[in-house]
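A lone chain, given as structure tokens: the form predicted on its own.
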Amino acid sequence: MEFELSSDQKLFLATARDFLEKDYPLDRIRRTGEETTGFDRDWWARAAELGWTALLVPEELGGGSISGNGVRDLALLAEELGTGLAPGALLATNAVLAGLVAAHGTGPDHTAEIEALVAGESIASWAVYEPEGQWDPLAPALTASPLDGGGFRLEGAKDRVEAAGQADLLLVTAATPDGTAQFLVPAGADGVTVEPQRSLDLARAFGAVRFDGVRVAESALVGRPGDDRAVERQLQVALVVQCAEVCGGLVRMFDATLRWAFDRYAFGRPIASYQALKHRFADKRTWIEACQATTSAAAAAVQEESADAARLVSVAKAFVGDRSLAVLQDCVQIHGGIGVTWEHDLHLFLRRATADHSLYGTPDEHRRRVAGLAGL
């Protein structure tokens, strides 16, 4: 994604490459099928110690980035990572990592949690989609009404939460008199229902969770109700973790497919050498640079907290969620019938595509939002 790296970087990324590749191969996630139960909690603490969820913290938090710069470096990993289909809380901590450190001194004081996040000693998750109605993370069914001795009580469901059956902590979006507001509620609270969903993505399990009169103090509030600064930072977060990781998903199979296009004989000569395949492949590279290049300008945009990030993260997410499945949808048709195969990789690279094409808002909803944007 970036065209240089420093040392530091180059180290960061190859020591994440092994640590992924030596405990979760691709045929590990194979094996699990669609019984797909989560990750090893011991394996995510030590993701932890590799800073994968110090990024974005700073140092006084307990955090630290790579190069100076969190967001570029997150997106750098997810990109790595995004080529072995990491398992894992990625995306789900990291974006709640970005709305309690946005929100960090405008409410209550959540220091203690973001420390044990940053050790991987606990997990967290935006509890953020609903059952019903159109993506908008700031006009939520779920409604937390304030107590007369202090404190909120948070009724309705969220679905599609990442990670619930192992988050410690739930992010939860819920509309307050005051407007949209956010509380970092346990996930055993009294109250809290956890049921698994079926996930199309073999490496990740989501959940369902319903809040039925579950009681909050004041200080699982999350910033200020009202205040929607920590909800944009967290969606533009798990946008650019979410383009980056399916950008590196797509260089692994291109790369696959283009050696099985020379290693596949037709008529005496590999597929590779037709023309008609030929322009098929340069259209994919073309594609796939386009996807990064877009990616790369959205982190850039949220690293600098730009005016322009939330527009340039839905450009990312519209065009990387489009042309992601169209590139690998053709990389199934080179290959023929083994493209089709449960042996192959390519499956589980067209599942977290397609899952991530609707997560986090689909292509046409993030091209209503730039129009919005643009005042159309």
Second form
Amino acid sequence: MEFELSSDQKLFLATARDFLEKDYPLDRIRRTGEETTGFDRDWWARAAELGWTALLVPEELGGGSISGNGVRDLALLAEELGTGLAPGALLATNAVLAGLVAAHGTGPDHTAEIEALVAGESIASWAVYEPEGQWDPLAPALTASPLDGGGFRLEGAKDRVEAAGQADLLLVTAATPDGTAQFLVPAGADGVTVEPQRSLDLARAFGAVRFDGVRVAESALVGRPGDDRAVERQLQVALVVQCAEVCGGLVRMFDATLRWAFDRYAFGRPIASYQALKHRFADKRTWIEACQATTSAAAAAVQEESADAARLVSVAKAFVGDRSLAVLQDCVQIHGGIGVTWEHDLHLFLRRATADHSLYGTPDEHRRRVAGLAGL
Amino acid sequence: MTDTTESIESFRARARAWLADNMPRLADAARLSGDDPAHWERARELQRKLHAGGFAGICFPEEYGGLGLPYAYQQAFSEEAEGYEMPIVLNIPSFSICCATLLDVGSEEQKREHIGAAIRGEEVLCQFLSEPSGGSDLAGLITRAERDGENWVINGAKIWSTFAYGADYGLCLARTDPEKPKHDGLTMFLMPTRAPGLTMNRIRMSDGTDEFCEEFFDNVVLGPEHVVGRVNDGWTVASRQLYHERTAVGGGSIYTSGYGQPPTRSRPDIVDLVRRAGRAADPDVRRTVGEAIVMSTVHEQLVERVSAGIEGGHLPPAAASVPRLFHAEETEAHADALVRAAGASAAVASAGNAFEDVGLHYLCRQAGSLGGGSSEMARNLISERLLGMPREQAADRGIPFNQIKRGTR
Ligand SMILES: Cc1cc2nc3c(=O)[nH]c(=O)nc-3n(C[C@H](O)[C@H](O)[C@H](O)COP(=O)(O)OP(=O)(O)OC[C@H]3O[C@@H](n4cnc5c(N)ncnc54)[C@H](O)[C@@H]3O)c2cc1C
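Could you drop in the structure for the form predicted together with its partner chain? We only have the form predicted on its own so far.
Full complex below, order starting with the chain above.
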């Protein structure tokens, strides 16, 4: 996605690639079939040792980036892991960390939780969607009612919570009398129940989580009620990770489809020689370059916390979200019958891209956000 | 300005101050349509101002009248120049295609004379490439140049030459040897647009404007100093020219100064349009507006990425067709979005509605997919040169030009 990488970045990415290929080759992901239960905890702890959870966290909180630009490093890592369709909690944990770091110093202290997440000792996920709901992070139905003796009582339900079954901490959006707030709730707290949900993406598990009278202390608050900045930051990081991982998968499937077109013959010539298909390859090549351009521009804006970051992540999501599916479905088409089989790799990436298309705001939702940000 | 060690920041600050003192504000500019001769006078005048101020030809070498600075300086200047009236109409094709080509392949003499004159606002250049018989198959052109002593005598016709009526010279590709295969018998000439024997007509476009021209050459005589590159090596010159054209049309030329489009093709502002049409609350319209902004933003990001990629050697030069193709898609999408967003306001003109802008703009929706080489040709280039896919079968490859079959239209 970026043209110029430092030798440290190259090493970081090569290590990530080897680590993933050794333990989670595509065949293992395919074999897990539809009973996705998640990933190996020890594996995640080792991934954390490689730095996957440290990139967005300042050094004084136990983190550290590769290049000094943590968001861009994270985007590169996500692209690499997207190429290999990695399981794990990269998006989930880093989105939560983005929020915790953004809110650091504005509310109760979460240094210990941040450190445990960076170390891979614990896993966190953002509980933001609600059953049957669309993307609307600032209007949760789940309530957090202040208790007389201090603390809050959480009542409500979330779903599409990534890695819900494996998360130790849930970052829960909730309505309070003072506006939307976020709470860091231990998954093992009384009143929390997790129900697995069938996931389109074979490498990623999701779950529905109920909060029945869950009592949390004041110290579970992240930032202050009514301060939406952390939520926006989490969204921005989630979108950068999504777009980057999709870019990785797109390049891999495009290359595979191009090779196929050279090798596959019809009417005595390679199908790559038909102009109808050549032109579609040219379009796909163009769109993929554009996906990379918009994703790296979004990552740079989020890195710099620029005023335009909100708009640019939405631009990227709107574009990558739809074009990725167009590219992948056309790759299926150019493969012919083999393209719609379980044995082929295409559906593994199509599953990931479709899930990413729908989560954290659909492309259309982001188009409307872009219109709003343009002053309409 | 010859101090190349000046930092970008200092250059930018100097540009800002100079612009404020010298250039007219865009808001005060008379709205001259691009096909109005007064527009051309104005553009030359603005260019002369830029030159007098030491801000013209920023990326052209100093020996040819430019400043010899890296692109980042030009970008800084263009950013600072937003809100000022700039000679935008000179960007394409004069500076970014014609002067860029002369810089690559022109003689020392031609470079000194013509690039310098263009930078000073004294000369404007245009392209005489396409012919009535075809534009995509450029090497199949039939305009002939025959030797007469040391001179050349040119007969034939060119068409679709943008802004030729405002230009002084056209880069004109002609056949000098019909016995050779089609690419091998061509020569590029720098032809004065007012040469005796040249007749120029304006062509009316579907939106009623006439920025296109057609030219007929009836024994136009040119001396040897008008040949650009070598005789019968015109395809090398044309290839550079087409490369610069794709880059310029795609939006990635380093030789353009100032952002925006000339007024003939200026596009209505979609946010403003929706407000005027009273449709801002409609979620469907909001989606349409968002999509238009997404496309134009991604286009800019793509141009930046591919320019950097080619410059840094990470992408081959053939990648210049990528933003060119996306530019076409973006302009089509934008024209569609405008019509959708305007709703019922696109059909008739009445006070304050959007008809003029939107409906007329829509008529030339395909211009961006044809001018600068069609989208189909861009797809051929991307698939063949960038992806290495098999070339299209060509019935005329290697055959002497005068034995090739030609169509009847
Ligand atoms: C706004 C604008 C500005 C222009 N400015 C200039 C200028 O300044 N100077 C100049 O010389 N020309 C200029 N042109 C002309 C332009 O370059 C030609 O219109 C263009 O190259 C197409 O040529 P044509 O019109 O002859 O169409 P044709 O070449 O006849 O093509 C007709 C159709 O066939 C398709 N086609 C042709 N060959 C192939 C192929 N191998 N595979 C698939 N499809 C194919 C084309 O894409 C097109 O859709 C301009 C055109 C426009 C619209």
